[in-house]
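Have a look below at one chain only, the form predicted alone, in structure tokens format.
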Amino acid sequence: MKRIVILGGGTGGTLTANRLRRVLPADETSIVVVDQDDVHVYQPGLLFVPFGLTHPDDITRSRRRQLHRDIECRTSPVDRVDLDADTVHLADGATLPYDVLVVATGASLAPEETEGLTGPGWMEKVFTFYTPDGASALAERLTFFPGGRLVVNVVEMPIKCPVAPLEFCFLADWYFQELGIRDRVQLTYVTPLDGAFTKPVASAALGGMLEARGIELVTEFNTGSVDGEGGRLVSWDDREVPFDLAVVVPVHNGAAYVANSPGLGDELGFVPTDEHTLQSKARPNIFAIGDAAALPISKAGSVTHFEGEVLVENIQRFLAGRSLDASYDGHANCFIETGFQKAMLIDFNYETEPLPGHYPGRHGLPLLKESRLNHLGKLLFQSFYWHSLLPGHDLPGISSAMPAQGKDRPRADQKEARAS
């Protein structure tokens, strides 16, 4: 019997396990999912917690209960992977030999890597909404925020869901208007990027939205330290941004065990992976999915969803001794909540940046445009996540490949003008 070991019971690990269980006979293949706890958080929902729009209990479920009954679930941190022996060593002393290994342990927050971030002022004047505890503490703080300068800071890229800090800014603008104190709050978005986003067309659109809402944009700011007591962000080149309240997105790394597994990961703990097959560059019987993979694409849940189809096909091909499918094109899309019950949608891949138009076709959801329909789509996605995406079901009309239909592509002269 072949054994597939999946490290990580989050989005990528869960959907991969369930998809594999549906296509591989249980009497020929065993599937084991390993995670350090039994708490599965719907991470897009964390954005809404600080504004009282949801609660961590409403976006949290048991990992085990998301898995098919014929999938073994082990609860233990991973100590290391022995690539030569094809064995996973768990922190509880157990070992798991494997024929195929899937690394799906996502990205981990590393606030300790930024000087002062978790020092004086942490969870008093300095918060993050990227954890349930942080989002809940920030919700309480915002309730009693009298006004002043609120700074949203991305310390370093890559991060999970790169648009989430922008969404926080837009929702904060809405939130303080609802409270009637927007004129007493100065909102500032501080990013290491040279614009609001990584892709030019979307960056221009999102930057324009920040400006229209009176949200200051500070670019190319590489945070070196956070002075919680003094209320200052300090960059490596000694620039300063003062704050009364800071919402910080900390440094992200791969899982800690990757560093204990020679040859598995890069210097950040992410797994170098073939861009199109999702096969690890370390060993042919290792694959990576989602935030754990070192790929030139956003670390977002939609990426994991689109990767899953190709990954499961390739694990089947690998076990059968067949050549792999190199069809994953870097497809990603994101709903961007913009406040006032509206949202924007972007859709892109390795080669195509976010463009205006509609998704998934000419009569679909509007792209790069605020709409009530996109807002409803973002809200409905939570149900889709639990009941369709995690169980590994296909969504009719939605495939791993980015649809070209429906996008308004710029003319050649417009491309040349932007390039110059």
Contents of the next structure:
Amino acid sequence: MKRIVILGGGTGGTLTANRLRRVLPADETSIVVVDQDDVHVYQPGLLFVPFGLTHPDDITRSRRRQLHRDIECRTSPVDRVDLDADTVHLADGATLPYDVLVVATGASLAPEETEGLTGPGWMEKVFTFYTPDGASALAERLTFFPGGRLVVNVVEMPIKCPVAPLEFCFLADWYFQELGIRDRVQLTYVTPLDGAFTKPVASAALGGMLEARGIELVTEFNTGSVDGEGGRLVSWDDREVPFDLAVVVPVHNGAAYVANSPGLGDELGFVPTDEHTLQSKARPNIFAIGDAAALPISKAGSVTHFEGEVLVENIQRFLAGRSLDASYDGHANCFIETGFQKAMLIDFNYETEPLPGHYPGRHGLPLLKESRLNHLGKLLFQSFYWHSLLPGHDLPGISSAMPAQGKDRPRADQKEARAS
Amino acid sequence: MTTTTLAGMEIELDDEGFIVDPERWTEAMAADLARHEGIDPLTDRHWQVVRFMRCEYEAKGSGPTVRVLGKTSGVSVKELYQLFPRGPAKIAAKIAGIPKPRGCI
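Alt. form predicted in complex with its partner chain, vs. the form predicted alone above:
Below, the chain from earlier opens the complete complex, with every other chain and molecule after it.
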């Protein structure tokens, strides 16, 4: 009997377990999924909570109930992984020996790492919408916001869903217009990056959208401390941005047990992983998927989804003693909600930055362009998530590899003009 | 792309001032690169960070971010900003002759 232990029952752990259960007979391979609780949050939904467009109850389900009945579920925090003994130690004292380990415990927020962030004013004037509690508290605060300076701040990369704080800005612009008080709200986006986004074509497009909406952009701001009482962000190089209400995306780390498992993770608790096979660099029988992996691509649900296919193939190959399939290309795909029932879509991978065009082919959804169709796509995605993505069903026309067709590539001369 | 003279050698720099080929960097070039960033002289504390960046790059293929530097270089984030006021990860990478840290995706 082979034993597969999957740490984390979120997007990556659930879809991996369900896909593996379908291809590996239950009398030959046991699959165990471990998580510290039974609360599976549809994380893209958190963005909509502050604006009263959804409620945490509507984006939350049982983790267990998303898993095939022939998968064992354990609810306990993980204490540590003993890499030399191929054993997971749970906080409840149990031990789980494994033939293959999958690390799928995502990223965790560390607001306490930024001076003052969780001090006076936290959850009163300073919020995050990256947790259900934070998003709910912010919803209440926005309802009674009389106007003033609203600052959206990313403390440091990497963060989950790098477009989410931009989407928050666009939705805030829409929300205050609907309330009729947009002229009394000063919106500012404060980022450590040197532009609105990381990749040039998308950064220019998104930067232009901030400008068109009258949202101020402050770049290369590395937040050193947050003064909730005095209402100001202070950077390490002593610049200040004043606020009446701050929406902060705190720094992210890997799961706490990674730091407690010598040899498994990097300085931040993410697992160094081969970019194309998803095998960890720690041990050949350890794999990582989703936000938990240290890979040069966005931490996003779509990345996890596209990684799943390659990961499941490689776990089968590893168990059979065959060489691994190095085909994950860094494919990522994100809907960007832009307010007024519209959204943009971006599609990219390790090599290709987000470009205009259509997805998944010439007649698909418009890329890097606002449209109602993309907004509908974003709304419909939640149902797809619970009913297709987590159970591990393939969607016709949607492949793990990034489609090259449908994208408008900049001509070589335009590329040069941009670089100079 | 521009060409400049560092420690008596002709060296190619990219548009942001990073050495195009990290293999050509020598410790003798660091002082010239630092002066360009308004840092003069390079103290032992600067060197601790620059050498650390170089080691990390050679081991991992990419320079660390400020937070990782603060956790692992033996120099606190506060001091890193005192040493390299215009952005420690970027400026120290430039002086160490390694590519711009790609920590942000």
